[in-house]
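Next up is one chain by itself, shown in structure tokens, the form predicted alone.
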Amino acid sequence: MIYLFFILTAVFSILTYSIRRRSVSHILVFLYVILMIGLGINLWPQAGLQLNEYFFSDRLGLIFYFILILVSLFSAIHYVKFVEDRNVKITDVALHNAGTIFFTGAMVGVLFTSHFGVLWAFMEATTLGASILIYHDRNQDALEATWKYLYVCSIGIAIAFAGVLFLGFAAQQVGHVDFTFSAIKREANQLNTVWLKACFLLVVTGFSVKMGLVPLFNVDIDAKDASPSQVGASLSSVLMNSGFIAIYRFYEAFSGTSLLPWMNKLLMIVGLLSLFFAAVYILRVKNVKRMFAYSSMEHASLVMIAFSCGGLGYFAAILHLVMHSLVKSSLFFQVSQMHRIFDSKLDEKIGSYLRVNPLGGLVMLLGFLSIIAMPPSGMLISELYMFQALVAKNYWWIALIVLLLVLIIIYGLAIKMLGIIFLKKSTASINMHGASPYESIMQLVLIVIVFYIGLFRPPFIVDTILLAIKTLPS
């Protein structure tokens, strides 16, 4: 089934690019989402099982896969309105939709492959797919962001490939050539730790470009700003999840070795540095899309910090990624509507949004409360778990640093978001034809899911995450 899915991905992508009718192009994307749902139904009963030589039905992959389906569906719906509003040329629509299918299929490969080499290949494919989407508007900013993304991501993927090569050198020294996750994990204690350290360092450095972390985070910010908002939603949610799972695969494979404390320290350093840069930049930024991009960097940082603590931190990191994907997608979707109404992405030209567009303003308000972890947001739960994990490790001073940086970020977000939502600004020009209630209702659905998780902590979600991380050391 998985091979058939990738064959159909290629077929759908080619057809979508070849057929130059807007309605047919959009329909093909929706049919592809239905195909994804079918694959999910097929894989769920096989959770935890190996499908073939290169793929498996992994529980963590399934968690992120169903988020990918949801975000892809909502993104496709929003793009229909985007095309209608801007009267986008059919050639651009066809290329964008074909790129969307290719990009999504590549992320599916990242989530379900059980082979390090194939993982790297699919991650490289996400770069090509994302570049097509970033260049959508065909202007100077989009061109510059696309070339930056291609160039820096290619460097990052090349660095990660060097890490894969080092893992290969280590495996060859003991006469082991099987590059599957399970085989490497089984033999990891026999592998040279120097090669493994070099591998993990290069992998974290290279794939940081997908999560928006230090050191290769700048290109991710530019890409989210220059691309359509629905593309920014994907880059801030499902692609971030793909970047995390790529790092997670190496971490899990090496977690049974003496490298575990060293890997945790590395992830902690990456998380703290990224959180510091997010705090610095979010105070200065005036562009709403860039503000949300730096907010995504903040939450990716918190995920790394939580994950580096082990134990409860593993659970907190994955739960946080799940809820961040939903909230940040809804906020980026809403930015598209806000841009149509105010014809600007600058916070100084957007005001009284709750009065101008009540449903859209409610999305912004609830989304803002969610990303700063205010009750009843489920993100409060995951962040409390993170601090609990830090305290359990006696990382009191790190917890204080994280708390200080998070408070700085909350302050930076609050002065901008509250001004956008409530404050009337004389520079704002308003076009109410840009308002779209049905779009805002879909965004509210995503945020309500996050509130539901925070209030009730449904056993189904909790148990699935616990099963996904049970192979990690306690």
Second form
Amino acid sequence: MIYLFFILTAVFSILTYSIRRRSVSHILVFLYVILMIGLGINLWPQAGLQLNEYFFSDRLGLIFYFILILVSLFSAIHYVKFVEDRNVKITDVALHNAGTIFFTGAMVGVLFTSHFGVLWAFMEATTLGASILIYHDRNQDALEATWKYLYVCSIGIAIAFAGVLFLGFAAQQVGHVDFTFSAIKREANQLNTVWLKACFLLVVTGFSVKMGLVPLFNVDIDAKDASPSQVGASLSSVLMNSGFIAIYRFYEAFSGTSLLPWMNKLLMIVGLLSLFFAAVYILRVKNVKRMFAYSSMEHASLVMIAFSCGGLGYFAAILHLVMHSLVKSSLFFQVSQMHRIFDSKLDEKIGSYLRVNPLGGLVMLLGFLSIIAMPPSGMLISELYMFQALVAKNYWWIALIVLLLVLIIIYGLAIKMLGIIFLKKSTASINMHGASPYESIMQLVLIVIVFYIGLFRPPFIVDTILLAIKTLPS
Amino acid sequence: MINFLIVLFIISLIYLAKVEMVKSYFTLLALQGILLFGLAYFELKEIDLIHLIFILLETLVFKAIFVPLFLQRITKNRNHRHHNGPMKGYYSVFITALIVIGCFMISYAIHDELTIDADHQVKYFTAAISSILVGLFIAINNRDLVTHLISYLVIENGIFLLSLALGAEMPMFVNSAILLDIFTSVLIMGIFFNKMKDYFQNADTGQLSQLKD
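What would the structure be for the form predicted in complex with the partner chain, given that what you showed me was the form predicted alone?
Below: every chain and molecule of the assembly, starting with the one above.
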């Protein structure tokens, strides 16, 4: 089934690019989402099982896969309105939709592969897909962002590949090179730790560009800024999840070895540095999209910090990623509407958004409360779990530093977001044709899901996450 | 013979740091492709014929001929004959030499970790890590977009050398991956490079500063 899915991904991508009619192009994307739902229904009963030599129906992959379906569906719907409003040329629509299908298919590969080499190849493919999407607007900003993204990602992916080769050196010394996760995990204790350390370090460095973490985060911020908002939503949510799962696979495979404390330290350092940079940049940023991009960086770093604590931290990290994906996509979708109304993405030109567009303003307000983890946002729960995990490990100083940096970020976000939502400072001309209540309602649905998770912690979600992380050391 | 080719490869890295004409970069890239072809042949001649032919085609046809010609073609009408890095001439050579010496020392430091034919692998390690670091140095030291493409290819050559150190263990996977990487990245970067001429006067990365906080 999964091979058929990839063949159909290629067919859909080619068809979408070849058929130069907007309506058909959009319909093909929706059909692809239905195909994804079909794959999900097929994979769910096989959760935890190996499908074939290179793929498995991993529970963590399934969690992120259902988010991918949701975000892809909403992106497709938002893109229809985007094309109508901007009267985008059919050639650009065809390329964008074909790129979307290719990009999504590559992420499905990342989520379900059980082989390190194939994982790397799919990550490479996400770079190409993302480049097509970032270049959508065909202007100087888009070109600059695409060039930087492509160049830095290619170097990042090459560095990650060197990491995979180091794993090969380690495996060679015990007699054979089998790159499946299960084989590496089984024999990890016999592998030379120097090579494993080098491998993990290079993989974290290389894939940091996908998660938007130190050291290669800059191009990710530019890409989210210069691309259409629905692309920014995908980069901030589902691509970040893919980057996380790529690092997670290596972590899980090596977690049964003496390397575990060292890996945790490395992830903690990456998380803290990323949080620091997010706090510094968010204070000076003037552009709403860049502000949300730095906010994504903040949440990616919190995920890393939580994950590096182990135990409850694993659960907190996954839960946080799930909820962040939903909230951040809805905020990016709303930015698209705000941009249509004010024809600007600079915070100094936008104001009184709640009065100008009440439903859109409500999305912004609730989304803002969610990303700063205010009750009843579910992100409060995952952040509390994260601090609990830090304290359980006796990382008091780190907890204080994290708290301080998060407070700085909340301050930076609040002074801008409250201005945008409530204060009368709009200097831009207002075009109310850009408002779209049905889009805002969809975005509210995503935020309400996060509130629901926060308030009720549905056992179905909690149990699925716990089952997904049961292979990690307690 | 392998020693000779590795030494030549390292010399080509040092020379890469010295050249100032963009055209010379392409010649050196082609030379590196031929050297990698020789190394792949001597290192992997015991693997099965189809895999060997694939790898040799990749190095000779792709790395030594196609990529340099492609880059030459996309840059021939452009106004950037000279590179414009902050560190020129012998300063660059000095730094590159330091990188090579440093990599040599690192490779010997990890000698004990290389249990399978360690002496042999140390040579590859020195050349591979030098190539990756020199590639990064070229990228940092130059503001020219073409040179950035070259630096990426030098890094990829380093990774190819690293894969040769693995011997015949997984040549098909490694080389398919490198081929995919270079093919897609260079082609797509080449396409975007051509688009640049609609917006930018020359290929200086200093102009790529529109996006900021």
